[in-house]
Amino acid sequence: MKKFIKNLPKAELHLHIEGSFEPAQMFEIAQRNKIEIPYKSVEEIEKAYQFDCLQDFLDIYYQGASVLITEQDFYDLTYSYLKKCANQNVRHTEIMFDPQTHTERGISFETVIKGISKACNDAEKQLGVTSLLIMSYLRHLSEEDAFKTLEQSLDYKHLITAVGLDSSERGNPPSKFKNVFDASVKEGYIPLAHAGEEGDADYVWEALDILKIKRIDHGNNSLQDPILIQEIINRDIALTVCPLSNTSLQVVKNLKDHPLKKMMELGLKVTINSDDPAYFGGQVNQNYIEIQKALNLTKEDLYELAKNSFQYALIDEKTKQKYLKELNIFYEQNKN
């Protein structure tokens, strides 16, 4: 089954580029930029990657991001992740980035976007991995701050496909960002949002009805409300589920209790993703491997999950069909 997963063509739809920051690379870039971090070795950083909740993780996540200063830093971070995609048969990835994490500490929007997008362009040419960018607003900051980020992004609209909403969910409902999402859609961005990870089903309703999102990031707590489940199905909206993230942050105590299989049985369109792989114990293939083992998923289940990842990607129909054809050929040759 591991070989099947490794060779399975797939897309990753829920990935924070700052969360792909491996300890060794963080240490290297910190030294390159002569930035003091509270760890004397790679091993010390690795030990710090233990969390009891979302906030524990966010504290070290922002600390790690603070060593990113130059366009080259953002390029190196992104290209390193895209090389891992190529090694895992991830054919397409949709990368979230958090401009406010960087602009708040004096790094220009231009530095961030140029470094990331150049790596994406190079990876498509050199590795054959396609990608697009999702600009995420930080929900623990104000809507006014999000509007500043929207304004900063306008000169680079051609490099950004969608907007998202991430960071601390509790106490920061989607409705807090209604106006900036309306303005973002007017600028041509596709609306997405994290909802139902730590927040209740009400947050998912808000994301759907107020922000009018086209895809739900996480969405675990949608299962609290049978009417919501049916609504998500009726609207044909996918969930970008992140199994290892859910256990790392105690959203789910044990992978054997993960709702992914139940979601599929209810008719929800689910995808598997790594979220912040450097922090949560594995890239996307490891998420497939661990959840397959925990829930005893079949090859047909895995094919369905990979198919959803292409079907609900924000790519043009021609590219989508190309990837789906590749997946179908692989499955027909390896399903027995």
The other form holds:
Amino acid sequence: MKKFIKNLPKAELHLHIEGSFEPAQMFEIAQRNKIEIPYKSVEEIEKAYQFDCLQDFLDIYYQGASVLITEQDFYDLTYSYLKKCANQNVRHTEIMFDPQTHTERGISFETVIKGISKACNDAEKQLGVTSLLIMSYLRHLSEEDAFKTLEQSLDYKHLITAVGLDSSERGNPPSKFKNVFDASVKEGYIPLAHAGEEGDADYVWEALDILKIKRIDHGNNSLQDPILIQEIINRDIALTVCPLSNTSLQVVKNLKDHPLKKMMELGLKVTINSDDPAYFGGQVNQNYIEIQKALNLTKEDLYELAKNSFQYALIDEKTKQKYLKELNIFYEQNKN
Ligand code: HPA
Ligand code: ZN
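To complete the pair, please output the form predicted in complex with hypoxanthine (HPA); the form predicted on its own was given just before.
Okay, now the whole complex, with that chain kicking things off.
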């Protein structure tokens, strides 16, 4: 099964680039930039990665991101992640980045976007991994602040495909960002959002009805509401599920209790993703491996999940068909 998963062509649709920041690289970049961090070694950073809810995690995650200063730092961070994609047969990835995490510290939008997008271009040429960018607004900040970010992004609109919404969910409902999402859509960005990770089903309703999102990040708590489930199916909207993130943040107590299989049986379109792989114990393939074991998923289930990852990617039809064909050939040759 491990070999099947390793070679399975797949896409990753839910990945925060700041969450791919491995301790060793964080340590190296902190030293390079002469930034004091409260850890004396890579091991100390690793030890600090202990959290049992979204907020505890976010506190550490924002602190880690604060050593990123130059365009080269963003380039190195992104290229490292894309190399891991190539090693896992992740053929395509949709990378979220949080501009406000950096602009709040005085780093320019330009520095962030140029470093990330240059790495994406190089990786496509050198590694054959395609990617696109999702600019994510931080929901613990104001809508006004998100508007500033939208404004800063406009010179780089050609480099950004979609907008997202992340950070502390409870108390920050999607409706808080209605106007900035409307404005983002007018600029041509596709609307996406985290919803139903810690927030209840009504947050998912708001994300669908008010923000008009085209894909739901996490969406676990949609299962609280059968009418919502049917609505998600009717609108043909996929969920980007992140199993190891869910257990790390105690959204799900144990992988054996994870609702992924139930979601599939209900007819929801589910994909498997890593979210913040440096923090949650594994890259996307590790998520496939551990959830397969916990829920006893078949090769057909895994094929279905990988198929969804291409089907619901924000790529053009021709590229989508190319990847689906590659997946189908692989499956036909390896399903028995
Ligand atoms: N949830 C919300 N915000 C985030 C996450 C997450 O899992 N990762 C990075 N920002
Ligand atoms: Zn996320």
